[in-house]
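The chain below stands alone and is given as structure tokens, in the form predicted alone.
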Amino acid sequence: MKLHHNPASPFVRIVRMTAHELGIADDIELVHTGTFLPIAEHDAVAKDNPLGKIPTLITDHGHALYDSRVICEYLVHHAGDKTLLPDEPVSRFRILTLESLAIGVADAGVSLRYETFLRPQDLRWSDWIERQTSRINAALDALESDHADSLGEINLGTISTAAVLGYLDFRWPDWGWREGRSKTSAFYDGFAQRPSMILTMPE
């Protein structure tokens, strides 16, 4: 398998962490995209994904898979694992909802990064910045109040959550997201010691 990736992407990190947790990381060849700009087509990625986005996985059968949620579910299926995403519906959809919440934080975070770092300063939209920030904080509050009981498990939901919390630390070390969120903070501090987190740390 081949994975178009940039290690700074939280979506890529979710996929890579999932592969490590499944014990199949060595089966995936990492194809580094280099600089990846949202306003320019990346020829190599666009060849395999018409959206031109990462992560994109090429299976051993030559099939292109995207986005991170589809790729992770494929990796779980490929590995024959029933733990990270069980078939039992109550657990399954609880995990998928937590995964979706984390992906939403990643979406808002990447959008915020583009707006505050890549867009020319005189074109930045303050209302957009405020909305992405409030969206992230609302999701973090929901993690603390509604999902704390699920954070003790290792599954696609908690992997995704750990990856996006790491993205906040990576891009905005002064965000202060731990303040008032002791359960989420304790979860992250514990998960950060796992090999899947350490081996996928962006530079």
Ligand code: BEZ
The other form holds:
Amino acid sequence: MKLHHNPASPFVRIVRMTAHELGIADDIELVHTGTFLPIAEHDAVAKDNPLGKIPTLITDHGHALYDSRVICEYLVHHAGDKTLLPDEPVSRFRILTLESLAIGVADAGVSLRYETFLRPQDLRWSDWIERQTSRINAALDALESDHADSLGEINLGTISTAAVLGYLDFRWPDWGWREGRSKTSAFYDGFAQRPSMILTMPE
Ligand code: BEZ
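Given the form predicted alone, corresponding form predicted in complex with this ligand:
To see the whole picture, the full complex is given below, headed by that same chain.
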């Protein structure tokens, strides 16, 4: 398998952490996009994904898969290990919902990063920045109040959650998301010791 990737992307990190947790990371050849702006087309990625987005995985059968949700489900299937996403419906949809919450934080976080870092200063939209910030804080509150009981497990939901909390620390070390969220904070500190987190740390 081949993965178009950039280690800074939280979506890529979710996929790579999933591969590590499944023990199949060595089966994936990492193809680094290098630095490219989100407003530019990346030729090599666009060849495999018309949206030009990462992560994009090319299977050993030559099929291109995207986005991170689809790739993670594929990796679970490929590894033949359903521990990270069981078939039993109550667990499955609880895990998928936690994964979606985390991916929503990643979407808002990347959007915030583009708005505050890449967009020309005079075009920045403060309402947009505030909305992405409040969306992330609301999701963090929901993690603490509604999902804390699920954070003791290792599955696609908790992997995604750890990856996006790592993205917040990476891009906004002064955010202060741990304040008032002791359960989420304890979860993250524990998860951060796992090889899947250590081996995928963005520089
Ligand atoms: C980042 O540098 O924050 C980033 C890079 C690639 C995709 C998403 C975010």
